[in-house]
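Only one chain is shown below, in structure tokens, and it's the form predicted alone.
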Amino acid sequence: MDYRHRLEKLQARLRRKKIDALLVSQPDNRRYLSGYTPADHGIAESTGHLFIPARGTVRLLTDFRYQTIAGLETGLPVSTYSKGLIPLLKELVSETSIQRLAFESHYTLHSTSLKLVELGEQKKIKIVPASGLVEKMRLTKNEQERDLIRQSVRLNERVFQQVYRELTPAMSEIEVALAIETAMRRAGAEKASFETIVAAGPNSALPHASPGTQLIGGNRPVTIDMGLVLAGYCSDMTRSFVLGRPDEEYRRRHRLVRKAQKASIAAVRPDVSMKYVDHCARKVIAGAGYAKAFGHALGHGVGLAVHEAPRVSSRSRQKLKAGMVITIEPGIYFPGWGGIRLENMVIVTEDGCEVLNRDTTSLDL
């Protein structure tokens, strides 16, 4: 990756914004400007901090448990705190005579927030709150990510089909899960990149579900949404099916979200409002009466992040351009009957659409 040419690009945008240096927090946000890789234990115990100035050296913050890895990975000067993030800070300012220092309020406790208040109060510099500066740099993707994201895509769905096939009725949600996770890690994904979700009968009503001692059973629904971190980069697909003789209730039920899920995709090119494409898959749902059963937003920016912007809903305001990786993912769900979920990715191309799932397991009854 051109990590120098991301982090130039988000320099010029602080000078523009008229930002001395910002401190970033967010993991994907790191890796995504540096190539850093470890993971944060949560919020509260983070892994590192990127120190950008507008103008001069970039340096990554850490401690003592990271600097090597720092260091082999990003090839960017590594500054080591062993008494915390605020004296080290505190040093950085004086070194390069900022006056406004931005910080991820996004993702930053609101303990740390009031220390860097007080740093600035001491300093006689301006911290300033800010969110979303690098998000936006990642709402499209280059060649190269676009490709990491069809290989995590292609992996994730040879993992599914060896699950798969092994499936019985007298499996549980767990012991499938299980499964399918394990197949992920053997077959070379960094992990999972959201808690495998394995809903079988009335619990696949529940659109995120939490595996549990369910058994799959046969002859009614079973929902499985999955996911996997290929080199960073992640994939994110669902799959609902009847193992044994699906009823015609079932098959027409599924149908309709297939047929929801075309439409939107139909509609997927730049320029086109998220707002409307997912109209599309709405409009297909409530025109069949089931409106009130689809109750969740179409899809989502998928990259670093499982999760990103943008976001495909109802009440999105942005509008799709080329680069852009999203989820295109209805559903209806019937408590007491069991729910029908059917996700793809897609890349948004300069003329419509690259659908990137090739599976179609179940997804023309």
The other form holds:
There are 2 protein chains.
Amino acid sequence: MDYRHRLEKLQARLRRKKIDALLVSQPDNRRYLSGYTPADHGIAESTGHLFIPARGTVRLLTDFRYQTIAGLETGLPVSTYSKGLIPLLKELVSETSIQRLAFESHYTLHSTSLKLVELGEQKKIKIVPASGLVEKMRLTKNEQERDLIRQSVRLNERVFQQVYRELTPAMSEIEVALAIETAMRRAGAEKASFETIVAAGPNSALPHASPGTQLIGGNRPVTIDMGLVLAGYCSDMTRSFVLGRPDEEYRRRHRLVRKAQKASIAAVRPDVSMKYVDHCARKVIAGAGYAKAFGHALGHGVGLAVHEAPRVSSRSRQKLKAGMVITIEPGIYFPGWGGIRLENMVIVTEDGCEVLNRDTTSLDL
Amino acid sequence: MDYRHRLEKLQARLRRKKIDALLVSQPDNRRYLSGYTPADHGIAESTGHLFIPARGTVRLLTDFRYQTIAGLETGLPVSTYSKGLIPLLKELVSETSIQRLAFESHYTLHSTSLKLVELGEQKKIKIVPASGLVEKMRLTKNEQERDLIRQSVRLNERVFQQVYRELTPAMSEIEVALAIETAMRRAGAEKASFETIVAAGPNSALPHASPGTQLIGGNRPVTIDMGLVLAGYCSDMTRSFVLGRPDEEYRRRHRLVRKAQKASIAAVRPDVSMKYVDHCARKVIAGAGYAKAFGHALGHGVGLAVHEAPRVSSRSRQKLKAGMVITIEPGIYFPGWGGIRLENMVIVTEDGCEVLNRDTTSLDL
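Switch from the form predicted alone, shown above, to the form predicted in complex with a further copy of the same chain and output its structure.
Below, the chain from earlier opens the complete complex, with every other chain and molecule after it.
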């Protein structure tokens, strides 16, 4: 990845916005700009920050535990803090002629922002909340990124198919989830991009069920929602199926969701609103009288994060752009009966979209 | 768990602090107070909030995806938001006579705090940042919690011993990590409490190494740092060893770390300062000329979170109390050579401590 180019682009943007330096705390943004991989242990335990002056040397700030890997991975100069971020920032601010220091409002704790404001008062500099500066750069993917995402999707499908072939009604949800996550790691994935969802029977009516000890069973709805991280880039796919013979009601509902998915995919092209893409699937489902059973948004962006901008929802005001990578995942859920969700990923192209998924398992009943 | 009692205790504290309601966003705090288990997908994707008025009915606020599980798990009334948290909060504030609404400053994004302040202006109520109200309750563990932690430690050790018996020099770090995490889940753990660390050779000089494809190898330092979650409660243990025959230098350094660990464990009892417990291990290591090789704090609290208060460090101003559960984990790291860290967990008792670990693998060389 051309981290230098990305950093220079961001620095130019900072200069236009009259920001003297930006503190980058969001882990995916850090990785996007520098290749630094260690994930935070939750927002309260950061593995590092990028200190990006509008002009001059970008630094990686971290603690003792990560100083070696930080240097190895990024090639950037590393400054180590032993007493926390704020004292080190004070030094950096003193050494440079920073008047306006920006921080990522959308990935900085309120408690940390109070400390930054205090630092600003002490050093007589302005502390500026900023949002989405780096996310905006991540919104469309270049060819290299699109290719990594294709590979991530491909590997995810291979893992799914391998596990699907060996499914039996006597396996528990957790056993299946475990088989999937083990196969992912053996196949070379960094990790699962989120906790694998394996939900059978009534559990599948919970869009975000946690896999439990109950058995998959035959002749009832099963949903598997899974994704992995490969070289930083995420995949995300959902299949709903029945082991055994789906009854007529299942088939009818499943075909409806697939029809809704296809309607939205057909609408994807640059300059179309997110709202409209969401609407296309929703209209199909509402037409069958199931409007209330489809309670979530249609999709979301995928890249370094498995959930990232844009949101493909009725509440979005954004439009599609070439190079965006999004999921199309309508679903309907019936308490007591179960649910059906079908999720594919697409790249928005100049004249439509490229559907990344090739897996057809139980897709067209 | 007696969630009702915990909520009542917190509500009484809110009344004393003249807070009319507290919005709880921190996932472990949510679980501690209500039993609600779904983890956030990062702080920007919350799976819910507790709305805790100083008097009256506690509510769980969440979205469509979690409404069913929220009700099942907590028995609390669930309010579902479709347009995000803030509009729902506005309704709740209007329905009740809240004048001062507190939020968790240490687990609320700066960008969210701006929206809360705006809500406060619209509704003419005061928005109050609060920190550590629930964490303070979690600082010491009652008998039931201590017992769950004991079981979590016991299971973690069983998994370690099972995998350790089958280790060979030809296994890769990632293969070992995978074997551990699979064994954890098969044994009934909810999940690993953090990404398992398996670091061999020079990698073991990185305190927080990610397992890679390199082989464990024989006759060189290996560190395994692992923990699991059982019924919500975490364990955390580190063992350093050599497959084959450790040389004299390894033995000497390993014995030093063990001696440091024992020195700190011997110092644990109520009213002793964290600083002093940290100092006891550090003194032993500094005495051998390795002060700079021990670059991290001695330990941390463990409970619903694998890293929680108190910090057992030279920078802490806290004192130990009976019922705290902490790790004692001195370590020394030499770039190019490797590292040694030994971590056990202890419960602070009235007159000393109970060491929770029984595993003695490569502990006393």
